[in-house]
Amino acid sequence: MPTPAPVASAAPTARELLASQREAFRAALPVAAATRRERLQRAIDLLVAHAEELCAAMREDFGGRPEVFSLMNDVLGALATLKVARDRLDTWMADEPRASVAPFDQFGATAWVRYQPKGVVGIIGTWNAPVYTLFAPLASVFAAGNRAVLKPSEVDPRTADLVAHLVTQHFAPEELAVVTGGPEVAADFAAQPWDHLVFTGSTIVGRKVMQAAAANLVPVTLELGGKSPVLIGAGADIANAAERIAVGKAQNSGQLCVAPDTVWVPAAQRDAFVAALKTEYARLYPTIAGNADVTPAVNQRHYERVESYVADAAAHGARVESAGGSGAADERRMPLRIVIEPPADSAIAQHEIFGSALVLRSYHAIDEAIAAINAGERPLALYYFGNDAAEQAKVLDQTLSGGVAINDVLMHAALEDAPFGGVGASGMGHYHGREGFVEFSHARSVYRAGSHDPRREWGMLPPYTDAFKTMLHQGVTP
């Protein structure tokens, strides 16, 4: 009788793996410094060891994005972050002594808090950047003592399967594990009743990410993007924002949820800074088919997208400009489009490019610009050029986003000592440097109560006397 062929397991579900891991955490308490960092360092090896797979993996996906952007954004940017959590580990876990309660203080009764890992932590990533959106929180996971499941998009098959791969040649499956599959099983996962849950991704989504945590009232740290501004100020150096700019929104060409979205700019000098952006852009990108060092849209589906954009523009009466030459549908490479004054109603005015295109508008008063910025949706990112300092101060104060940089784009994103993340319908929580150690710790508050309590002799302790109720109402005071 011929042997039975084996028959293959199915992979864990992320329930199951949710389950041996919390079981895995609960008996394993408390989560050592030594052990936190040596899960760290295990993932800084993965990566290290990996980093060309890994490239040459988002390039198959992306249909050629530049190995050289790979291993700058997803590469070294999670290394970035996971050694600052390896390095910083043993100051951010001390207790933090706090103010006892008065007046046992003064018979020796002391308070602190202690930050403990929560548990399990479900993270989703997200295509545009397939490696950083699951290492970068998980440094911030791991630091705080937790164990984490990981969701990669299924928009980088190549990616996800790597990285599934990888993780189970580095980590047991009750320390860090991955679960893939499409939108099914992404909905599936957030479903699951994680300690915490990481999404990064569209607000559309990470609305119907939040509402399924809420049934089971997870925490969430959402990373979600948003059309983040320029402003120009009338004083900036027109050459040196155009430059930036174009350095920046060339990046995975435009595909980054801190990608400059609308430039704001004096109107006297519009057609300046139009002029000095397609010169600058040109120089980065003097040919855009071909051009291996352009990273394509991610898929059709992404390119129509952002074509249509500009075609809706065009339609409404807006003026488009292009730089870096003619585009290559066949390879999804676009040239920037400068799409100046589009209507309110136009697509492109309305959602989040995420691509080569961005949108021009001009003002008169910066303060015409600062309050269409703050009529909108709150963004992940804010950016001013100018040397004025006054009006530094009145774009800081006067509008909220995530995070801001001073006459540059994208670098307050690489603060590793500095929160990351969004407000509003950008996001909520961080990662990065002890905010994010914070954000997936619980801050748990101490009392110690001292050698004596003085409660009974001072009448503080029932049958209450109309001393201790004078005594009280003393305390009453503005």
Ligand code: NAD
Contents of the next structure:
Amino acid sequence: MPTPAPVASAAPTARELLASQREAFRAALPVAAATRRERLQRAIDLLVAHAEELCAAMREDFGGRPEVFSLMNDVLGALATLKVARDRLDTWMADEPRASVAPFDQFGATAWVRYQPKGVVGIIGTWNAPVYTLFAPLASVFAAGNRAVLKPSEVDPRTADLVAHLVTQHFAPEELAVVTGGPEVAADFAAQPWDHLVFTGSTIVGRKVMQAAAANLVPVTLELGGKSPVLIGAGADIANAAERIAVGKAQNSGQLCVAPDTVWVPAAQRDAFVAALKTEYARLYPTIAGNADVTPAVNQRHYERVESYVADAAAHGARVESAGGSGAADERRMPLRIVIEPPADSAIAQHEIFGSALVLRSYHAIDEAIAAINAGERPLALYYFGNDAAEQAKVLDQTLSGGVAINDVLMHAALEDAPFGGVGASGMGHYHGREGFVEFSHARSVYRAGSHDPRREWGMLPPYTDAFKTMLHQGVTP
Ligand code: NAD
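To complete the pair, please output the form predicted together with the named molecule; the form predicted on its own was given just before.
So here's everything in the complex, that chain up top.
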């Protein structure tokens, strides 16, 4: 009888990985600080040892993403989060004493909160920051003592495959594993009964993820996007604001969740701002075609999506100014298009731009701009430029966004000691810092009874007495 040809063993599914990780998790409790630190260190070592390969994969996936940006954003950004988690772990993990219950505290009853790992966490990442959106949440997930399965974006297939390969070299599949694939694999991934699910991506897919998670009562952290506004205050330094907005918008050619999307400027300053923004963008990118510092649109679909927003706005009568020289369609490198006062029903006014264009709107009183921002979904970031303390307080008090930067853009996302996350349609939950550790831990309250229980001798047990009832009534005070 002929020997059957060997059948290639299929990669394990999300369900299989979850089952094996969960079993390993339960068998190895508690998860000591040293174990957590060692896992974080291995993730750090993976990024350090393979930084160049990862940057090369991201360059290829984008058709020419600059190595400098991949190093800054994806490699160093993820490393910073992992190192903070490694170095602060012991403080975060410590039990927190809490006030006990009167009158039992008089007899030695104590209470504390302990932070326990939830178990196995699924992490779904995006294409725009394909290493960062996996490894930055992983820092908080590992710090909290969990195991994890990653699902990279299929839009960056080389980076996804490389991450999958490197993870198998540095981790046992029971600790950290990767599932690759497109929307079907992603939908199946979101439908698993994880102990927690982290999703970074668009608001529209975020809704589907939350629905899938709800079926299993899986808690979710949703890191979504939105139209992050910039409010340039009445007395702001226009040249300075233009420079910082140009620098921020140029990063990854606007393909960042916290990229400035819509800029509000005092009407009298509008044309001066347009001129300054064009000057500052051209200082960064005097040419676009053939400029290796310019990140291309990640693929043809996204290139055409942004081009169609600009064309649609122009067709609806918006003025469009271009900054940074001519684009190159064959390279998918785009100038910055400044779309001035597009109608509210145009595509660019309705959708997150997520590319090399921004909307400019003017206002006469800052209240108009605040009202317009509040009429939309709550954004991931909000930026304010100005030095008027009362105006700054008004902007902070009367708006809500995931995070804020004042007199700059993007920088709040680099705060390692503060939570990062959205609110409303821009997401829920956090990673980074202690808040990230808490997010992926279960805060478990523990009460420990004292040596003596006074309830019987104090008449607090049945048969109840009038004296006890009177005592309770005396406790009903404002
Ligand atoms: P996307 O929503 O299209 O895809 C994200 C991930 O979801 C991919 O891995 C994809 O495979 C997966 N997916 C697709 N269908 C799914 C389903 N039914 N169930 C579960 N997962 C599914 O987003 P994108 O285009 O990769 O990224 C761009 C968006 O992400 C923008 O809106 C941007 O603002 C946002 N973003 C947010 C952050 C943040 O930290 N808040 C960071 C980066 C990007």
